[in-house]
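Read the single chain below, which is given as structure tokens and is the form predicted on its own.
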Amino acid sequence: MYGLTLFNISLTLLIYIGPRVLYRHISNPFTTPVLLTTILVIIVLRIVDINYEQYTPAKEWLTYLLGPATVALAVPMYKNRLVIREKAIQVSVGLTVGSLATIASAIGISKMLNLSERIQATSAVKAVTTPVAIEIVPIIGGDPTLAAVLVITAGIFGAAFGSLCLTLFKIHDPISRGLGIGTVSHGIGTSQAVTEGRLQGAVSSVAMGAAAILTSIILPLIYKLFN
């Protein structure tokens, strides 16, 4: 069991590995590494033959180095806090607005396309980052478990569509790509905003904690207005 552990932690630090490299010399949405990585880390476990259960306690290991992950976003965050302070108020109307678009968009969303009461509900909880969405989720009706995983997709897709988007919208501001960013994409886009630079990086992460604390505030309001 240790050992089927250890080769899957192995497995997936390895495979990390490549499209890291291969980002640094072909940068473009789909060489994204949390992206890829996870591509290939599903093909790799088809072919090995190693379902969800087993790779489960590899992914455990990982998802607890998220804690130290985060703490160390603080590092450009407190190392900005001068630019960022200067910037308050701009990032807090941009933040509230963020955030109050992302959940009116995913429940609009969801009741244009007739899906059920549990996946609206469920769904305006993806912008969040997981430990809270799925807190806040069962308060208005949803599921945990799903929530997870539209969180983890908004995630993914963010940091690898995000700075695309952004850029097609000739949006070049460090503060207003890393808030935007940041709102909608959580931890894992905050990753990938780093990679911009330390200022994106530290107004991602700003806006990630603020609007995991806003939304858990006005989640069950909103959710109310539209039903």
Second form
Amino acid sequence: MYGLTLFNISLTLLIYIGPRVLYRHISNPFTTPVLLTTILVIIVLRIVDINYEQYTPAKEWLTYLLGPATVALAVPMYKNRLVIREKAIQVSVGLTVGSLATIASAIGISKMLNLSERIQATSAVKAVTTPVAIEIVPIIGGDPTLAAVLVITAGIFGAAFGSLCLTLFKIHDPISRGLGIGTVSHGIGTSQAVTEGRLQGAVSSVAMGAAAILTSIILPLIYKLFN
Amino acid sequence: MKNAVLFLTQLLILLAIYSVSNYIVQLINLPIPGSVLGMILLFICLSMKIVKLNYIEKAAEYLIKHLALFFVPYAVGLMTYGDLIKTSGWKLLLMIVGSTVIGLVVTSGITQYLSSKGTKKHVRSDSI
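Given the form predicted on its own above, I would also like to look at the protein as it appears in the form predicted in complex with its partner chain.
After this comes the whole thing, all chains and molecules, with the earlier chain placed first.
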């Protein structure tokens, strides 16, 4: 039992080194460490026939530092506080309108694709960090388990393709880039934004926290408007 | 050896802030996760100079550098949703991609537009 956990921990750490080194040489969406590491770990677990339940003790070990690592994001926020404060109004407007656009487009596209009402409600929380999404989704009639799946997928997509997407739309301002990534893809996006630049990482951290607080307050109110 | 002790001490400070935040969140039923409250608390402590940057900086930089790793085990959990992905996976993916791109471009686009207007005014007032 302990052997298996040790194997799973070592496996994840070893695989993580590969994409990290690779990304330094070839930076493209498909070599984004969080995306590539996840895919490789799933493939290896499938090959050696280990299911997620057996992997869970390793998960507990490996994610022990996620809490303090999120707390640590206050450091880049603090170091860049003056630059961010100067753009406080622009950042607040962008964040609020952007969060509303994310929620509205998620519900709108779900309706267009004829997804069930339960899925429509769940789609509305997909941009915020998992613990917040799980807390607010029952209030609007969504499913917490599906919420976690959508949140993680949105995070990985934002981490891998967000940067490319912003460049395509000619958005080069580092504050604006970090703000967008943190707003639509929470901590997973932030983990990638910190590698793009200090300022991007700092603003992305602010956006992740603010979008979570904003969404938990306004979502129950605006969801009524849609139904 | 000295560096290792320093690093561990810094890590313990971050863990302590995280634990206190978790406790506060449970105590008064806040709608945000303990880690986000911890981030806000640490920011306040840094601003008020209760915590100095060099108390935590090394450990903080290290954890942030490897933030992506800590999300991987959760993402691996997607492997248990094979059936969901087979039945409505492409629709869900289309919704996520569409809405994430819209949200991203709107958020960043508005912020950059408003910022550039501000900067231009600033430049003009400087030149006068």
